[in-house]
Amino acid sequence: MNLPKIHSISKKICVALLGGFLLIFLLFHASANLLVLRHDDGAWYSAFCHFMGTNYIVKVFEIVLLGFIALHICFTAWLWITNRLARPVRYHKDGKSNTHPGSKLMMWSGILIFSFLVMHFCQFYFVKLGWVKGEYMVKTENLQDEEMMQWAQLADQMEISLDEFINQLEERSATLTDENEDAAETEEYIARLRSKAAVLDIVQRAYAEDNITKDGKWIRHLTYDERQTLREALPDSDPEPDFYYMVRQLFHNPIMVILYLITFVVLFIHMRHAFPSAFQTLGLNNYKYGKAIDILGQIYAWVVCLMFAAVVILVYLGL
């Protein structure tokens, strides 16, 4: 295997820098997740997700973050492979060393974390990209269509439903001859009106089932098919993933709860070694404050992982 020639310490520095950035991001991510626990019908968390999904600076940062994750994985795997190739014959007898036990598990804990990331992305991030189906929400102001409301009011004045009104229009249009230029236009108009009637049905169902946020700004719990209906009828409606509802639903599943909690244990082991190791690699550690860095790393790992775990456990308990 021919790999590019880069000094081992250079690869370690890259791993440390990328890992340090990801450690900071984990604290930010864990802090944001705590918004799920607010008893505000997801208003704050949904507003946060909306900002993160629509702000262009955040979108650029998102690409950078994904790139850093990929580079961290690649450099770590590269470093592990080159170290193995440098000593193809292992020691006949394992000797004692002062190496922290977590360092020997870094590669394996990293593989488990990567496996979790694939699952986590399928449950959330890929939903945002439209690669996986999920639950959706839409701003009520984006569903204000003047044409739709005018026809709905006219149907109401005639004391019939909008669907019945459309059916009457369809029956009248059927009497038009194919040679009549108005026939094609009428059919197209009726098709557009029917699609907007489907939007009205979605809105009415949402109000009937109380799927409106307390502030009245969002319709929630939309299915993938309803999302497609809105996008086709009202291209500017811009439905987006309902991450608050998806999180609440996910952590009512005991299997998912167990999987996530196991992952947080693995993440703790990984972070527990990664924090002081990054300082060591970058030459920022010495005998004077090495112990303090080690303790700070433990505290940091505990805080981040407990914040993640608290959301999972408390949501499962219905709090």
Contents of the next structure:
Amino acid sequence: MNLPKIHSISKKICVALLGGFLLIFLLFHASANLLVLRHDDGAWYSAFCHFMGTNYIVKVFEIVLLGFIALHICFTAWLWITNRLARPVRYHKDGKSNTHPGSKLMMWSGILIFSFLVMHFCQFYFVKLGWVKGEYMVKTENLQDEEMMQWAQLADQMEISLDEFINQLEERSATLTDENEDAAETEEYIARLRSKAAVLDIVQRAYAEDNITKDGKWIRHLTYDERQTLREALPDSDPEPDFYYMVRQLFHNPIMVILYLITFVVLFIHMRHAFPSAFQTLGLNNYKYGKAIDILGQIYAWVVCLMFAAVVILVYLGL
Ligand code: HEM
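Rather than the form predicted alone that you just supplied, could I have the structure of the form predicted in complex with protoporphyrin IX containing FE (HEM)?
Time for the whole complex; same chain goes first.
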């Protein structure tokens, strides 16, 4: 097979640099997830997710991150294939190998982490992209539409519901004959009112069912269809995934708890080996600091995985 020729050490350096970036991301991600544990009705975590979902620098960072994950996987697979091609017949070695068990497991742990990521993205990230349905929330301040309020007040004064009010308006406009040049405009206007009445319905139901956060800033438990209704009626309403609720919901399921915890063990093995290995590839791991870097790698992997695990376990226990 003819693979493009890049010196194997250059590939290793790429894997190490990309892996280093991913290690930093994991520490950041695990720390941010701890916000889920605050008993504040999701105020901090939702504010954090809102920032992550709306800030343009973060959006660029997200694309870079996904690109780096893809490159990390490609380079690793490429290294593995070229190594295999270079040595089609395996060395025969009696007795126990003295390779670090993590190094032997790197490829398999990588594949397992990739499979986890596919599931994880379907549960969260793809919801943000709108590829998978989830639960949504919207800022109450984004729903304050003057036109909608005026019509609602008018209907209130007439002691009828907004729906009835629009029906009456529609009947009256139907009696206006076709000669009326404004007929099309009126139809359009009524359609707009209808969509705003649907928004009002959603808001009223949210208040009736107590789906408002304690600070009154968010309406939560919106379905995908409700999110679409809001987006069509009020393009600036910007409903977003309710990750706080979705995370808490997910870890009530024992199967998910077990799957996530298994992943953290696999992630630990992967990171524990990746850390000193990245230093070594970059030539920063000499005999003097080798031991220290190895210990630092262990601590790093423990801290990240324990932070992830704490969220899963404590949410499951309802703490
Ligand atoms: C307790 C465990 C975890 C929870 C609660 C969690 C939660 C989340 C949530 C809510 C998102 C969507 C955030 C957004 O797009 O704004 C997300 C995205 C992501 N997660 Fe996790 N995650 C966990 C563990 C992991 C692990 C172990 C990995 C890697 C092996 C990982 C990798 C990612 C990546 C790459 C993204 C997409 C980038 C981003 O949006 O930040 N997550 N996670």
